[in-house]
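Single chain ahead, by itself, as structure tokens, in the form predicted on its own.
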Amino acid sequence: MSEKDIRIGAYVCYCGGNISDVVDCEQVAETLRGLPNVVVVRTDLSMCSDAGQSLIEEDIKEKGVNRVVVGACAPSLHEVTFRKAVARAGLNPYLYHHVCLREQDSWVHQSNPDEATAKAGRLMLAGIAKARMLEQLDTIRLEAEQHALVIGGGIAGLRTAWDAAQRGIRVTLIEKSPFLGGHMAQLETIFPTGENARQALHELIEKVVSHFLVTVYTNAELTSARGYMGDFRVTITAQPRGVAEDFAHFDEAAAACPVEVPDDFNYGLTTRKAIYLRYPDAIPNTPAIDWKACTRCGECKKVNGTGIDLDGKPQTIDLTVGAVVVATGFQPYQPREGEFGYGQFPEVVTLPQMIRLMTMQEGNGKLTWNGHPVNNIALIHCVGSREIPGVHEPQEDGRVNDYCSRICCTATLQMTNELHERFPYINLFDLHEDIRTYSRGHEDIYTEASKNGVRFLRFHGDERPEVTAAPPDDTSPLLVRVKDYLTWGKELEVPADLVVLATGMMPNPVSDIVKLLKITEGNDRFLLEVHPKLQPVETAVPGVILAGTAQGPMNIQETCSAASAAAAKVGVLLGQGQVSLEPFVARVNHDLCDGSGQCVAVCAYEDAIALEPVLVDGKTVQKAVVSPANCVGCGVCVSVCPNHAIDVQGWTLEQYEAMVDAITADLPKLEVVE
């Protein structure tokens, strides 16, 4: 196509008055009309509306329009709705380009708005300079294997495995321990509807395990991982479980077992032997060797050593999956020794312990604890959350927990209605910063609480509270020192028989699968998606999707609604047996390389682009080769390359020296106008 051939669409939006309270696109819009190939210049109140983008239809098919400009907010919130407007006219989608007037004028020029008008105008310009070379790209379409692999056993792992297989994807699940179930098997109920945890749990893992399209396996990890969305190739290691299916002395087994560890079904208020059951329902229900605790002592062998097996190895498999879903889950906070008196009295415990302390505890006559009677509770919010920098101390890694944890407040407040019912003599003290009972049905709880003569106290988070022990003379063990804002700072002291930590939600420690599979991680540790709105669940890797806690704190409700969210986004990218990806990589010129080799020493990215054998003029000479599944785009190897024989489909230096020079030039009728 000839330079006269080009005829440009220009559109400036007011983006409902967050770009034209500042920015004057109507003096915009002026500055573009009459310049070469611009034959279109429209504004609109709001382009990405239904009657915007029909503006921009109606150009291409009745004005000629072959190339579109769009003025407007960020492209990562509209640039993929006016390219399917583009598109629907019949265009090229990638024959057009987004210009950004809000995040970089507007906003950040909002005192100054003639020197706003005058920088909205140079951008737009910019964007007609590059629009003028831009040309057609097609989408890359690739194969793409209808098989998902779903990292974690948890309920988030579960319920996507479930919705992934029905719709007809192929799921293979794995899990690091030898059982299902994750954190949801330790609860006894659901707030706040009351339904029976490890039941509602039991039924989506029969469902799940039955399911012909889905393959489990547990004590397996993933060890390694390459390629692309659509065509990823990785390995699971599989550790033995060490006693057969079919094994029927388990309690002689366990009894002669020497070992004993604390068991983290319990978070470490029981002990349990090196060969275990998680709990009695666990499912699989066959026992397996704790590996790291077993000292091959080889005594529960002498019980009945049939269908037991101390020397099995691993297993790996290897697999082609299209998508992989990362449900590595949470761990709850773990108290520094000292904090809030954790580790340095035996009456402090966390909220989780609290949960299966009560589960444990038989009848609703009195409740005791370290020998004692329990008559007075305090309960502390926000234990490893909403940490302030410089105040509190940090963590391993040099960093506070300066997020929520949003259910720990509910989760408090159901304890507290439980021991209220169970235990209606105990006094209960609930010490927060404030109360975050955010979801439906969680006020209530807050609700009944009050009800119940629940005392609430409320601290500030640079004064929390301090947890003594009592004189030798007091009638329990511990006192609870605090500065109550709810009494304008008064200083008072609680009375603790037993003091409850509610600990905050962390990431399960990961960095074997972010390394693997080059995810990244959040400042709160927890792994990052995209965008919170539009991309929710996708990870910056193509074809890695997030479900559940890894991606922050979650109740089992927003888990479910999370894993769902991900098995759905699986269905799209893997339900018709390819994937697109958009054509922004990097694309060689074999005319100019030499095969120097440069571009392929800085390439981040496996198997991006490499130098292979290209026939020319009846030799095989080295060339670099671009894998458009596996490049990003990224334009390390273009600022390396000593021949300039590499460019970036869709953002070439050619392009890129066009709208410096247009920024740049001395243009009259973008000066500010007084």
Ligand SMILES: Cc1cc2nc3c(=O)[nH]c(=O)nc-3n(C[C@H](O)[C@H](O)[C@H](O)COP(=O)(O)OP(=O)(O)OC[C@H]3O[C@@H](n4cnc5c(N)ncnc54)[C@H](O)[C@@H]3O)c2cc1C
Second form
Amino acid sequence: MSEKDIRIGAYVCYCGGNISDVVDCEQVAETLRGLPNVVVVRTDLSMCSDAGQSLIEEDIKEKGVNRVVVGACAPSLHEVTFRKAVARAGLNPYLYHHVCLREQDSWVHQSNPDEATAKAGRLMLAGIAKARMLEQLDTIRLEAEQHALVIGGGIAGLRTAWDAAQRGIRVTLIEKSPFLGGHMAQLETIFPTGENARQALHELIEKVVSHFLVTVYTNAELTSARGYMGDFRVTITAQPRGVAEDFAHFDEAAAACPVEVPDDFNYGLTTRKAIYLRYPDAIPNTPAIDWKACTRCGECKKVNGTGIDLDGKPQTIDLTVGAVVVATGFQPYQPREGEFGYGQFPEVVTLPQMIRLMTMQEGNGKLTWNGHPVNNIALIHCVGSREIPGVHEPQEDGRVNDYCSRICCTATLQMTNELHERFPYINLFDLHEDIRTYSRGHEDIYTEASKNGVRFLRFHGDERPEVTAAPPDDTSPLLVRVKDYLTWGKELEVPADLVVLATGMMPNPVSDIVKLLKITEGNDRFLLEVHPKLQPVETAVPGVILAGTAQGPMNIQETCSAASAAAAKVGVLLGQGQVSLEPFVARVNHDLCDGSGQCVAVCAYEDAIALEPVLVDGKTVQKAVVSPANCVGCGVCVSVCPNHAIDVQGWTLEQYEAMVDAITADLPKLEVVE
Amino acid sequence: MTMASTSEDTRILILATLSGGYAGANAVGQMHASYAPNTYILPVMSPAMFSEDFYLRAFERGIDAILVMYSGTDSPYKGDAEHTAQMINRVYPLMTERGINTRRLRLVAICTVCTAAFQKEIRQMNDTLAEIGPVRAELAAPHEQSA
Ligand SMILES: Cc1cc2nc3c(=O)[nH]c(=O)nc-3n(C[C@H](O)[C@H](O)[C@H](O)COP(=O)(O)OP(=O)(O)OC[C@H]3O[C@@H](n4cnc5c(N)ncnc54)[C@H](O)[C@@H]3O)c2cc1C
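Would you generate the structure of this protein in the form predicted together with the named molecule, following the form predicted on its own above?
The next block holds the full complex; its first chain is the one shown before.
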């Protein structure tokens, strides 16, 4: 299209006064009238209303407008609304540009209406400058395999699998360990509902594993991945279980096994054998061999030779899936040796250990630990959470966990309530920085703890309590020293028979998955979404979606919401058997490309850009070629091209330069009155 | 110099990532907080796309300061934060060569809720501009090393 054929419609929205109370929209409109290519300028009380959108549609149809610029609220709110209006009128939706006049102008310059008006004028000019250079773009349409891979068999992965299958999407769920359920299986009574964790979990697992669209592999991990949304080629490697489904001699085999290792189900409080069931009614209910621990001595086989195979080979499964959901979960923070006396005194345990300990403790009579009666318990919050850089010792990677793990406050208070209910004679001391019972129903748990007589002591983050051995003649083995700010900084000593550390959450280490799928981890090491509010479960790699605590600390309710959101996203992406991607990807101008390959060298995304033979004037030469499905549009390649041969469609350098020129231009009609 | 005349005299270009600074700017707006109006925010997927030339050209066209509000380690794109930092580091010596004060260009990580940091960066850049003046003076002067 030649420049003279460009016909721009510019619209300045009053936003019901939100913009026009500060910005003189009529004056802005006046500035735009008569600009080259601008054929329609309008103001309206509410451009996003049906009437406002109709104005645009009519101007496209009747006045031949072929580029549209709207100055209104933030693009996150109504850019899509206006693109749709433009499309309804038969124009390519990418011939639209949105200018933010509300959040970035009228709302922040309320005391400066003249300058806000001048700024609005310049922003609109910049938008018009970009609009002159807009081109028709088409969304990238790809055939999509209606099949999702879900990585992780905790509550997040299970819930995602169930919801996606209910939407008609085939699901393959892989779980690294031999058993399903993740950490939820290790909980007992769960807040805020008071349900039994495993009962609720088992109901879901049974539904998932019996769903005709779901295939589950345990002992399985992702070992390779290529491709793009709609067409990921993945390989799963499943380790053998070592035990046949119908093997009926587990107790004898376990008794015969000479290997004893700490039982991770009980967080090392007990031991188990190399042939094991995670817990009696674990799912699948077939025992498994712990290959890391097993010495292959064959003692278990001697019990009944037919059901155990110690020489099985890993199985590889190649799949094509349209989307991948990462639900790899968390691990509880592991305190360092000596941190709050952990590992130093046997009376110091973590909250996850305490939950297991409570289930191992029979009846409601007397609580004992290590053969000693327990009369005083100190529970310390924020262990491995809300750490302060420069104050707390960093971990191996040099970072501290400065985030809040969110679940520990309520879980700790719930523990005090359970302790009080079962062992009402125990003195409970709750040492906290803050109490963050943030969610619905959680505050009730705090209120109950207060009523139960729990003694609350509040410390400052940089003056954490100290756990020491008590003098030999004390009745309790430990003393917890704390500067308590609820008593104006009084130094107190709390006797403790047991110290419970409310350890925070850390993501499960998944650097292999991060590498394979080209997704990113945040500074806190949890997996990163594109935008915490607007695209909360999507990663920057189209088709790779996050669910649950792999993304950040969440309770079960939040995990299930996130998982349902992930499944909904999978449904939207794959439900039609075709996926559409935004066209904002790199594009190479082959007239300018000299095949230097610098773009290929800097690109972090496999298969996004490559040098390929291209026929030019009868000769075969190497030129950069973009695979739109693999490109994320970050533009790293754009900046290194010595010939300016690459651009990101819809966000070209030329468009930015034109906007800069518009911003620096004088606005004769909008002199600021001083 | 009043706020109004600062605004007319100097212009700050803010290149703000959609996943970070741009959303942060919107959050400031939603709070109805205020900052100087001589600020022009352009959304970017990632500032990694801009080579040295882009920044130099912008200064030459009369942009007095550029704040690159990227997503830092929170960027959803692999490697783009490091690449952006490298690019900006390459711009500084070229600015010096042209007599443009390097304090006019700053790379800062701004998140979607970093409202205070967003305002602080603008305040500080305006303080810098009040001290060093508009870019045109530097461009007009014979090219000597500036700070
Ligand atoms: C002490 C404590 C008490 C809690 N109490 C409550 C409570 O009362 N109420 C409540 O609502 N919430 C509670 N929670 C939170 C709850 O445990 C979590 O919200 C929930 O378990 C998170 O589920 P998930 O699926 O995201 O992660 P996980 O349970 O960690 O599951 C992740 C799964 O992914 C698997 N996996 C990891 N990496 C891979 C890989 N590479 N390939 C394949 N599979 C992989 C893991 O083996 C695991 O099975 C508590 C948490 C703690 C620590």
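Positions refer to the first chain, counted from 1. Keep in mind that what you see is a predicted model, and the values were worked out from it rather than measured. So that the term is clear: the rigid core is the largest set of C-alpha atoms that superpose within 1.5 Å between two forms.
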Classify residue 391 as shifted (yes) or not shifted (no) between the two forms, where shifted means its C-alpha moves by 2 Å or more with the rigid core superposed. no
Do you see a C-alpha shift of 2 Å or more at residue 376 between the two forms, with the core held fixed? no
